[in-house]
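Only one chain is shown below, in structure tokens, and it's the form predicted alone.
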Amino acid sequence: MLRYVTTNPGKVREAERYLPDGSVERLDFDYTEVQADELGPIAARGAREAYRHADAPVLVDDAGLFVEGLDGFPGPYSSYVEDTLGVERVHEIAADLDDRRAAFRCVLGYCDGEGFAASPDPVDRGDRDVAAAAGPDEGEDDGDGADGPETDPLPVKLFEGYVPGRIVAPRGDGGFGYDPIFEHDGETFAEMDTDRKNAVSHRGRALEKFAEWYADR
């Protein structure tokens, strides 16, 4: 049985779309967010301190908002940046930009304990940058007779996906968090119903490519 780690009953219910039927079950665990500019590292930690405690396969995502003239911000804090400055805020400082090009993005990290055949998908092994992302006390044993990364790195199998659009004035009553100032092909998300939204989505996009790779596993 895979473990689909999130609070968000939603977000197994999309896996499932993409998973054999009663493969896939909601694990909620609080696993430490890692503070990091990309999204791979959070999810590849999240994968590992997740599998720990499961023992058991784990499936970790991290997504965010990534606007072009921002530099890509909010992206991996967009949930941060969602509570403190709001939704409309991020909005309103797009607004004045030239380049209001954005994309939502999301990264699965999928642990089971077990090493991976090399393919083009990316392989997170808890490298420098992963365990420099993670903190000084990564390397360190974390309580439980594990070692972090560094010295025990369990392999992390990673898989994106993205969406395009733009930032546009809130729009539509669907959806949640940045959904009704993201336009993706004249609807904004929260004009759009679940599965229309679904069959776009940055989530989805990456759940079809690991339910590809899942399923000869």
Ligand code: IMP
Given for the second form:
Amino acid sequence: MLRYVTTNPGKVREAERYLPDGSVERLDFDYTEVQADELGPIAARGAREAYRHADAPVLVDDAGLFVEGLDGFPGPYSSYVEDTLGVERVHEIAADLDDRRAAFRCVLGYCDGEGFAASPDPVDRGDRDVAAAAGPDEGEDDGDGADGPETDPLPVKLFEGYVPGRIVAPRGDGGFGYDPIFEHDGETFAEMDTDRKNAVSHRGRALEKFAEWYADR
Ligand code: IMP
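Taking the form predicted alone as the starting point, write out the structure of the form predicted in complex with the ligand.
Full complex below, order starting with the chain above.
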């Protein structure tokens, strides 16, 4: 049984649409969300921690809103910005920009304690985690006879999903987070019903890739 690690039951319902009946359940575990400037390492760290906690296959996701005219901000800091500035302020800031194009991105991290082939989706081998924990000398000879930096023994397979759009004044009552200010194909995510949003969303795209790969796992 696969554990989708989240405090949000809505994400598990979405995952259930892509995976065989009864193959996924929610694990309500609050893993450490490290600050990083990319989503992949955040999802990978979370997946490792959750796997060590659950001792069973886990799926962790990390998502964010990337505004072109703000060089991708808030990106991996989206949760923090939603909690501090709030979604309406993000719209107000974007309203002054010439370029209001934006994208939601989602990275799923899967860990089951085994190794993976890297292709076509990437594998995070925890080099940065180990390097950060080991300090500035990491990467030099560590005496284990192997070349290069040490890696975490738990590889994590990553799957990324993306949806383009633009930032608009808030519209719609559905969804959550930045949905009211994110317009895709003429509608904000908050104006779409759940099925329509799932059909185009960053998380749906990442789940689609994951489900195809997982079917052969
Ligand atoms: P998380 O990684 O799912 O915790 O999401 C990070 C941030 O992005 C939070 O502020 C979420 O509200 C926001 N976010 C993630 N996915 C979506 C989405 O599908 N719609 C709107 N906001 C989202």
